[in-house]
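What follows is one chain in structure tokens, specifically the form predicted on its own.
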Amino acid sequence: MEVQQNNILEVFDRQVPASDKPRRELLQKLAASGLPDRKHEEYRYTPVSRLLDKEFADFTANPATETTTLPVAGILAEAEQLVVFINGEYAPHLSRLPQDQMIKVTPLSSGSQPTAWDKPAFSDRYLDLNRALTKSGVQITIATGSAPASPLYILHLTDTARGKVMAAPAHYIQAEENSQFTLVEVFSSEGANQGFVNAAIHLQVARHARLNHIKVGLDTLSTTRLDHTLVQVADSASYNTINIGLGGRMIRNNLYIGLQGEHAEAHLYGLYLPEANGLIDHHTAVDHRVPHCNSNELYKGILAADTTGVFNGKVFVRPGAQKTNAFQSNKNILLDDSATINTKPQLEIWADDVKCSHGCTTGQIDKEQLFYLRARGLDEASARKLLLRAFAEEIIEKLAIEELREYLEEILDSKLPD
């Protein structure tokens, strides 16, 4: 197959020092391979490299940035423990780092990477070109046996207001044995230029570790941002990630969680309320990889007028991971004939003794139920939305901050539909 040549990628090119050889060897790579685009299955309904090329064909450099105060006040402002990114780049002076010695947090510059961090299972070109272009982001170490009574926020504002926007964070988080641990992760944008965020977070779940993981996308139209998450569950250990996301122009979530020692558990839930004329794009990855491991995973969508969902979820069972319970789910609600859902759930498994499923439901609200609420004397408009509430409040109450779950729920109800 004739290899396209994308534009953006000279762009990218101008990004990286002459002197700097090992991620010109990767850009090279990308450049003799091109950026997946619409021929490309896994991102056949992501084009990607098409708006790039579109959009930021004239770009140099990002602007400067004189932010000073936080957006989402809301969840933000009381944190007692937070990590601030702007345009790609740690802003010490918004961020709070820890006080104790439970968490260790390491600033990382210039695109290093711990020395003795494995080289991912997941593959893909777009997490290359994060390898290549990374200038900045953290390291955060969870000392054994701890459990930090707060969680941590890493907030990435994408500030747009001066200029178009690059930023590639890179961030590896390490759960010690039997540590417990939240994780939250804020995606949030301002200004009417286009930025583009090519986020990657590396995650270790050590034996007997806990570790819950929230993902929050309050993104503008004006952003484009793809969002790795790569994840090695150790033995007797647990992972437990929430994505909500509700903006963004084009939002692709690849998540690969790999089940990598006995009675590892991995329970992954979204939810996805994406913008008009916006997409929101949900790919993951459970590898159970040996036996006796357990997965669940449920994605919701709401889908309006203009608006496009994506969910390609596939769950491998590798020979000889008997004893494997794995379940997953995706439940759309398509409020208009304008609206899109492409959904694709997947079981690959090479092992007999397993119990697995999956399944996808796609609809429009219940006649029968929006009949019983108006009959109790509702009027449509707040059956409707009483209804869609409903349906979104089953990943919504996996939120155990109270505070942030409530300021979600307050988002959700501004955005769902009357």
The other form holds:
Amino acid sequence: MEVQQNNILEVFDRQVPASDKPRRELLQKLAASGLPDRKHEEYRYTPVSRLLDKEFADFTANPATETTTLPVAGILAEAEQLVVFINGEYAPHLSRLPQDQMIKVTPLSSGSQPTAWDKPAFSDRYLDLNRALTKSGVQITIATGSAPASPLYILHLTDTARGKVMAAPAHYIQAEENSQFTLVEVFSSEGANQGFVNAAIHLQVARHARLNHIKVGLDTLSTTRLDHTLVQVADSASYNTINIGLGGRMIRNNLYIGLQGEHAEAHLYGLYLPEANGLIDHHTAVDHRVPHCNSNELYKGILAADTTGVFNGKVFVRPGAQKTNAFQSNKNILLDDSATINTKPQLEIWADDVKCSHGCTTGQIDKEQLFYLRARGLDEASARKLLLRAFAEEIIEKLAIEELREYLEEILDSKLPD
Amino acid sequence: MSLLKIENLKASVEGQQILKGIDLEVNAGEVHAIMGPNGSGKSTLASVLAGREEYEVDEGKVLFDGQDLLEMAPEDRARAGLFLAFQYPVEIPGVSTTNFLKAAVNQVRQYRGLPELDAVEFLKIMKEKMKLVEIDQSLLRRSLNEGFSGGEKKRNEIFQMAMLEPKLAILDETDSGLDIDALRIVAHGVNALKSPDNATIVITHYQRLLDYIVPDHVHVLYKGKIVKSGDKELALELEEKGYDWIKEEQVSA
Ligand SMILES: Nc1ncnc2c1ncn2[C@@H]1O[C@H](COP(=O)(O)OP(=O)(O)O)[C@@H](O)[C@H]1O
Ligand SMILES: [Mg+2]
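Now show me the form predicted in complex with its partner chain, since the one above was the form predicted on its own.
Now the complete complex, all chains and molecules, led by this one.
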């Protein structure tokens, strides 16, 4: 079993020089444990390591790229503040760094990752792999009390036109006390060769700060991507995230939110619409570590023919975290017998004075609703599309950036099956 | 002229026959009332006519405006001019009336060979019809029927009927759950839309609505059959005597 995994670990091995002791140590640990495969509960439905062994055993290095135009112009052309990464490397020529003093953006290069950064109570071997391989990223600090008017975009472009690509960026975001900020991450890919992105983003939301974090996944079927988002929320702070995933071959999201200070809040929304032969997996964990925190989670999936969705929602209420409010809901529409959803809520509650609820529904388009619309003269395809759009709208409408919302509504419309 | 002609219609749901041989003819310009105790098959008849797929037609024929109705998809029935005001209008979160009605009206118009309405024309017609049923625009922008009161749901149904200008409207218990003012509004809307070219079937089990929408013919549906037909006096008789005498007649017959 382990032999199969050694393939890809050898490839990783070659990317870290012998002199880089800490990274080599991480890799040695991974070599000893192996990357998780189907036998590991957390990766049961999302066999990334098998795919890597198959597709990347011959990988040597990223090809040089000459990308000069921004993808996803509909979103990014107007973005005032934009940090671009192409195949995991910072691309200054396409970036537009903030002009004002409220936002400090520092591109990180190999070895300059901040070390004095609290490690959240989350572990994952692919996150360790990111630590071992990351060469780039960005550190963003939002100054105390500031509320920049326009959002900052981070574009991750995977351009495989000239060969296979691997990328492992790691970002560090700090919203200082009383600040308010919106960060938008866009993942996009082009080119016919396979790409593997193993990205991490670490976020700290300080007291009374409010961070909105939007993720847009516009990957193609040649991209396999893991995305680790680790958030720590201090007292009276709030973290709101919306994740819209509309493509990719195998996309795995690991979201960990630690509610560290009293009266901290988290709102998590997700919409996933994998394309045929694609998979989108959300593993979320909301960790209520102290009393008086609120979390609210709603993830919705539309699964057409030959697509797979995975949702695993963990909610931890630690001993003593009384007066916790935690709500979770996962709703899926399956449009075809060949679509699959694996959904699992996982609540672990060690306090007694809490309000927690979870629910998950999986079904088809509601027949009564469909009939009603047809009885008003709408053809079946229009009626179906209208109902699916309405299902998605509950998430899309949370997007406060109008251009982004409209752009995504259009893409969504084009992706909804007739 | 015969607008609707039902002959020996038998229909089942989940393997159980509910309609057991219905004959009914409705001409343009007429109002028919179908009455009968709960569970006698009134809504089933309406559903079969509107094309609900769970209902299996076992036997019989239905001609609507010269076309074989039972062969048509539900949307084509609507486009050809059949409208059903539902007894229990479904909630559709995220879809508002204005949301779907413009597309619906235009698909209906296209079918009827009429030019599409642009946003301005649509709004103008909408305003007129809103007045007719005293419905507020804010209601039309909300998720369909979600959190609507009973009266709001029914007024919304009649509003849609006004927008779609059907040849035959079937009102399934549109009066139930309405207070007297809402009842008057709904009846006023229905009466205002009446013309020599269209017809209405009013399904109810109270005579109350028929004070406002006066029927030309009254039929009693019982256990899946029309067991009695008459004029509006029959409705008054039913109001006075209840349905027991009909049931008894059936037993002794
Ligand atoms: N979808 C359905 N599934 C099962 N039984 C049904 C369904 N619709 C109607 N029925 C049955 O058919 C009979 C007639 O119902 P219905 O047409 O609603 O009567 P009415 O409208 O006259 O009160 C009832 O016994 C009812 O239980
Ligand atoms: Mg009924």
